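The form predicted alone is given below as one chain in structure tokens.
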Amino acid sequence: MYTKDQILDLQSITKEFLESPHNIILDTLRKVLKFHEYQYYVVAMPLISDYEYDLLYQQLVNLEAASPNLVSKDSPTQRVGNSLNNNFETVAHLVPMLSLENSYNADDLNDFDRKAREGAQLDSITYCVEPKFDGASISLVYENDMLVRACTRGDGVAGEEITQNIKQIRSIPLSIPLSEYGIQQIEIRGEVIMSKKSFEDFNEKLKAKQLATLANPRNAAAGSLRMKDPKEVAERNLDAFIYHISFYTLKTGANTPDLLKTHSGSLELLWNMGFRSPQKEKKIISNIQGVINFCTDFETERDTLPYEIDGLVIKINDFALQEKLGMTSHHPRWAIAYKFKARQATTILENVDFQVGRTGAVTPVAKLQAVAIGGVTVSSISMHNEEYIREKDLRLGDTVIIERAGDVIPQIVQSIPALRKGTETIIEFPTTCPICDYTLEKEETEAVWRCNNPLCTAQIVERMIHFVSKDAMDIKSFGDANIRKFYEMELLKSIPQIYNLDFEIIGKLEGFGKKSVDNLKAAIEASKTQPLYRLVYALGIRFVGETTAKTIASHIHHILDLENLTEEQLQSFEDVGVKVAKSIFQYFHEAKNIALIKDLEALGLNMIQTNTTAVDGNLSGLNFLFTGTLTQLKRSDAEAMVEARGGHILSGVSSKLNYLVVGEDAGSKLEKAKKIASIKIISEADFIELIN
């Protein structure tokens, strides 16, 4: 429908209208809207994000308010939906789909609710809020308990006839018991949705037989909908909520049943008849201050749920109150969405910069347009290694579509090849070191390429800024930045010179006076004697993390006993696989680590393991470990107090994992966990009651 000149022009335009709206000019405002409909709802590939259409749709909604007469009869806001796939035979829908009005803030909820309360003439109204799912919105009709057809949302009015592709969905249901209750048909809406875990598998799938991977579980659920061949759904494992009925007929003499009396009421008698609908995580609310209380702490938790949600859609619960207060022609007035913070936006891949880690890693870092997304404005984010820059094809001047997910580190979704203008080039990754020019070199198993010369300068510094980090020695005041400063002042140029400072020229340095510099010497000899574990952590082994560490020291009494351990001895420690234990035979058979562990214990740092005696308390023999972002305590002090209980800690998920504790944003350890029924998942506030 639109050529690639098209394309780049409408998207360039975009862009204008996102920057400057007070440059909009409405009748192209409106074919921009029309552009990116159909990008989103026939071609499942937006170029945009949900929040900047969202933000585009409002100002067209806005000026046409202002001017009335302006109103075209063809524009976005005088039809319920968008342009429908020619693939499929078109079916009307019996009640129309409308869209949602969109809310951002505790403001945008007050006004729906004030208008809500004028309309019913009440002084306040009972809610029903419920997950707004991230997939693909499908039409239901069941007659005589038996499903009959399936469509898509399509322009709202009707849509494309998928019954054969939702019959693949088993969390639907061919029948459902409507006799029981008097009904002789049914329309009823819902969301197909791929859950994460399933979109994991399937994209594991697509690697290994070297296809494109799907760039999220939203275009997959939407793109299955519209495959011709039922068998290809079925591969996706896609699941369905249903979450509202829109019409129904009852049978001659039958009464219409109490539970459609309220929408939650609605969504018990669809769990009743066998669907998956959101009764578990629906909450009843009685006023619109504990509706925005409930979204602000639920947008915390969102990453928690198996499937994705980008907010909360609130009804109002009374099918009466729904009634008397109708509905326009794009929206009903009698239930909003709250839309979360964006997580995805679009920018520019503006250059890639290539860094050395201290174990040599060269990883590539993208230099973004600066971007806001999810609250926080991002300009670089790391593309990993080679490999990935080549699977999603990126190259520089692509415009990419980030994402802050549950790990609320940003990543590069894809890139869009349908907005190159045939400016950009390959990225082209390094076959030296940037820092040392020393040739890469990168082993069979591994995608990452390494630099090994031992003298890199950015390796030398990188691994003393771990030595000295909060996790390692934990020499307070000596950051990064300082390292870096005393490395190009030739004050600083090994880990042992940090015991061997010269504290008279670092006086004289802009920034230090003698309260500082007695900080920095006090912190330093503080750092003798920390316990063994941080030394082994701190030598910065390939593999080699805090808790494995931990582990490590706990079996050995001087360092250097590591010297005579075999890589069968070392497997036989909790938590040290192969790669790991093969990385710290390695370490201590390579003569310059050791003549740098001795030139440390004759500076006088530990090298013994001073306690090893078993803690005897309420949590001894049970192993734990922490996800996610904890509100109450320090991730460092809640491990501290498991071990003073006789517990461990360890590096990952495993059948040995007793508790998995959750905080907010917690990621992939929740939904390995989830899968292990023997490892109990508990909450923060959990953890501290079972502590105490």
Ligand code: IVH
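For the two forms, the rigid core is made up of the largest set of C-alpha atoms that agree within 1.5 Å on superposition. Because the structure is a prediction, the values reported are computed rather than measured. Numbering follows the first chain given and starts at 1. Compared with the form predicted in complex with the named molecule:
Once both forms are fitted on their rigid core, the CA atom of L596 lies 2 Å or more apart between these two forms. D107 shows a C-alpha shift below 2 Å between these two forms [criterion: core-superposed Cα displacement of 2 Å]. When two forms of a protein are overlaid on their rigid core, residues whose CA moves 2 Å or more are considered shifted, and S139 is not one of them between these two forms.
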Second form
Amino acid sequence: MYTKDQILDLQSITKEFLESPHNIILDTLRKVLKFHEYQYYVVAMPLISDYEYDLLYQQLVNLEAASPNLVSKDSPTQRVGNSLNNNFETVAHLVPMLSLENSYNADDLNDFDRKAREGAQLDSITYCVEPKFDGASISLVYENDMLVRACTRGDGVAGEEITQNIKQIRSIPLSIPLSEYGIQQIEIRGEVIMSKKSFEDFNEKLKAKQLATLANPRNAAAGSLRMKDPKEVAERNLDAFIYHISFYTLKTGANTPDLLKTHSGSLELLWNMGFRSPQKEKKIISNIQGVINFCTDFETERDTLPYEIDGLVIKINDFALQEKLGMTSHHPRWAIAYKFKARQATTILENVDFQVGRTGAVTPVAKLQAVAIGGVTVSSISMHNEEYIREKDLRLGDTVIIERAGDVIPQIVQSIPALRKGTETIIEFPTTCPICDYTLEKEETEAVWRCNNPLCTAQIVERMIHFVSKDAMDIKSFGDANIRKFYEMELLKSIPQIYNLDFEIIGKLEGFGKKSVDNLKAAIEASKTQPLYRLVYALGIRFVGETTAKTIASHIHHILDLENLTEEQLQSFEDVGVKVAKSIFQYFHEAKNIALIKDLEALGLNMIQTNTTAVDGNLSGLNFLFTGTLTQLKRSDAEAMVEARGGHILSGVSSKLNYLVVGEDAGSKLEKAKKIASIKIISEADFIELIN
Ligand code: IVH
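Hand over the structure of the form predicted in complex with the named molecule; the form predicted alone is what we had up.
Entire complex below, previous chain first.
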């Protein structure tokens, strides 16, 4: 859209205007602000601070107020509107807004390609593939360079006029250089979306006002378009991808621009005119097998994007061919949507189980009517704590929306009160432990109810399950079921007994052949030499996760050194705050815990920190934290790279942090880090350079 020279020129005018406001020329100021809106909202590379933008914007408001006759229709000030001209009148689209046929697998895509090839009488077809944005679709009409109308899809033939609300979306230009391309009128289509980050912020605001939250960014975007007050729309941080030119008229005598011969060219044209088109996201692929491969691969990348997509759209690239194939009454024959597996589903909340964890915390677990989402069947989901149930007003018998996004544990998004029949009942939280009947307690600062009975059998079993688990001592072939079974049979009553099992009895149990007994024996034996941090983590000290365990282990020689450290000394470790230090201190000042550790030592477990750090220690002693969405590396890989070079990963921003690596759509961590001068804030690209 802007050449390098133009960018440099506009940036130097910006600086001049900021330094000498009396030199401002009205028309140029509008150009300058338009340029900075584009840099911020379309290319996501702001060249001035929000504060500087606001200063210049205010200058524009003042100058235009002094000379109202000089206000232009596409002035940045003209985005602001009032509810008086928001009538949502129904207007016909210049071209009906058809929807797309859906496909779900390779067979569907092969079918689509076969029909298209038959229609076109070709051996193979080139496609352009782009994200299927999960938002609300809109059409925009520009005439003589100006945005004149924006509409919702409506029934496809006519939609509602929402121009004033659309003007609040800063990535949609109010004017575009149509005349440069010899075009007089154009109707284009796109999708209004809310980024994952804006959606989270928006729901937080609703929560703070004790209003019902929204289920997904699509609903939030669609709902926003019909708001009466455009100012409220502006606050919602909407965005838009523009992906389709449905109609255009050329000025007399002009030739069709070359870019308007292919779909990929039209995306480039839209981008050049200043729209956020999927110009960088699109992929041109010369045959259907390539498309199929791309579709299956891309599904795994879905979570790395800062906005929601629900699939990909495959379009025949050549416009002449598109025209030849035409459309059915519902959808074009030249395009198809490839839908990813759905992530949300509705089901019935049938019952609640109250489970006691290793720290005594009582967790309500929803028992659901089984439902398939994202390729797995879900029938039970944690509801965390009582507050969670009350906040979402979940009731027995409710219809609930559940979500399973990528690797994330399934969640209940919300209940649907509109579907209540009146037979739903409030979920009663127990007052005593469901296992040992001990009275439950809740600390003032905590959300969980806890059973504080040290002899509660559920806790004893859960602590052992944690001890052998994969991230702790990693005793393979043990598993939850065996721990429970051995406990019930009184073969295993405490953690040290794991190393003293009676294999004669176990060998006679059903399902325990010689091979499985040998495997179990070997796994138990191997766990004795696990690195120290695994033992620190396996002990199940409250608030000590894997990362903190690694930090602690790296600062000590023998595990019992921790008996001699004060809370202040513990707090000097990276990533250890007041709460964690207190918990560690308490743990190592309880006689039964020290006795447990000594028992384990006597049984031959490793208690010593062996030097495992710094394969190539160029990051040794440095603390890192990643925030936002990384686009080139997987977060877990990036963290492993830091650790392999002797660095540490912290879980939060504090003065102990050396580097904050910022991905897309970073939020509160970035804001917090900006306030601590010693933290270096770097991009993902800087990080890659640093480790190389
Ligand atoms: S093309 C005539 N491209 O998906 C072709 N649609 O199920 C017009 N959508 O109604 C549609 N991303 O709202 C197209 N890259 C994309 C899209 C996209 C999202 C929506 C659009 C459409 C629906 C079809």
